[in-house]
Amino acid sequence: MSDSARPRRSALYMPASNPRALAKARSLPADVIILDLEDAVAPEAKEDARNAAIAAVAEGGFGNRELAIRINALDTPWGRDDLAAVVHANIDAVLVPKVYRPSDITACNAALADAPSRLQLWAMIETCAVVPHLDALAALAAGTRLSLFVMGVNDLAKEMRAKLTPERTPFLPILTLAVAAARAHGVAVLDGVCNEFRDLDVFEAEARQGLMFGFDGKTLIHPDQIAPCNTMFSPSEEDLAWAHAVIAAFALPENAGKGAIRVDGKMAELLHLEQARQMVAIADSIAAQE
């Protein structure tokens, strides 16, 4: 499966220090499981969590879910050891928190020189310092393992001293910039977590906002958020019907070489054909996965 067609609707953080959480992660319908060594782990448990994560990965059983480990920040006492430990772990990605500048990612990339080529670098967008460098950061995808942004709105709120409301008003410009930078350089991008896991109406509203912004999916903090998140970020039947109609119309001999045609009374251009093919590819991947 190509990365562009890989469903990343739901990405669930699971604390690596919790054996029951690690066991449960193997049976949950999240597209991505992120074994967390950072926020969800107390300082005195960091080393044990690292060992537990590596052991869980070695044990396997995560199926076709994409598997990532979020390490501690490089400027902490644990970050460098975390990075060294995951070099040969059988995971899909390393999620790097507290990225301040593009050189943080190039440093991580250099540290992973001996890792398998399939290992990706994912970057948390959660510091004020990185915001002016989003385009430069995303541009690193051309020459490094960087392939995905993950929004960290909670940390942004803390640094900005901003209020985190359901509307996320103070962060809307940053969300927009992150998505635009990611799309400009072929980087996938996931929305940040919703802290409200008991009220799924609040969660669904925030997920709908993320979909509107163009995110590929959303990071989660509780298994109850998985089902509504997968539903929200899956192509609807109506959208898929339109996509198939666009693909079929452009395939007609009379439309060969045309840049714009009419489909079901609406104008469709080649950019819509590209979007339609992407949507169908993701829908096919979701169907095969489920």
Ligand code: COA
Second form
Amino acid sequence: MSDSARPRRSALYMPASNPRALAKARSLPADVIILDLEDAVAPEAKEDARNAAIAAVAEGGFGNRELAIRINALDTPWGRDDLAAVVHANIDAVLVPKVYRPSDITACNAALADAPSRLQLWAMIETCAVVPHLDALAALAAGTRLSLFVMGVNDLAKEMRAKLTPERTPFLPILTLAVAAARAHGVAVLDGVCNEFRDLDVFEAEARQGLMFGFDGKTLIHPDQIAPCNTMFSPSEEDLAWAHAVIAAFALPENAGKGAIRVDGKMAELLHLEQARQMVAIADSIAAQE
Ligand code: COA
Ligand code: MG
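If the one shown is the form predicted alone, what is the structure of the form predicted in complex with the ligand?
What follows is the entire complex, opening with the chain shown before.
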């Protein structure tokens, strides 16, 4: 599966210090599982959580889900040891928290020099300091393992002293900047978490907002959020019907060499053909994994 066709609709965090959550992870239909060593783990539990995460990965059973470990920041007492421990773990990605500047990612990249080439670096976008550097950060995808951004809206709210309301008004410009920077450099991008895990109406509205903003998917904190999130970020039947119509129309001999044509009474350009192919590729990947 090419990276751009990989579904990342739902990415569930779980504290690596919670054995019940780790055990459950293997049967949950999230596209991505993030074993957290950082904010969800208390300082006294950091070492045990790291060992538990490594043991869970070694035990396997995660199927074709992407598996990531969120380490502690390198300037904490645990970050360097976390990074050393994950170098040879059989995971897809290391998620780096509290990125302040692009050099934070190049430092992690250097520390992963001996890791297998498939190991990706994912960056949390959750500090005020990184906001003016989003483009430079995303541009590192060309020369490092960086491949994905994850919004960290709780930490942004804390740093900005902003209120995290369901509309997320204070954060909208940053969400847009992060998506634009990511897309400019071929980096994938996941929306932040919704803390209201008991109210799925609030969750659904926030997930829809993330979809409208262009995110590939959303990070989650509770298993109940997985199903509505997968539905929200899957191409709908209507979307797919449009995509197949566009692909079929451009394949007609009379449309050969044309840049803009009419499909179902609307204009379709070659850029729409590209979008349609991407949508079908994602839908095929989802169907193959389900
Ligand atoms: N991943 C896997 N399983 C989870 C889970 C998660 N994120 N959150 C809850 N579960 C499991 C629980 O272990 C419980 O399993 P059990 O029935 O086998 O005991 C079941 O789902 C029901 O949990 P529930 O009682 O509804 O939730 P809770 O009150 O125990 O926990 C939270 C609520 C928010 C503390 C918990 O969901 C959690 O820790 N979420 C992740 C937090 C995190 O990783 N944050 C970092 C990124 S922001
Ligand atoms: Mg955070």
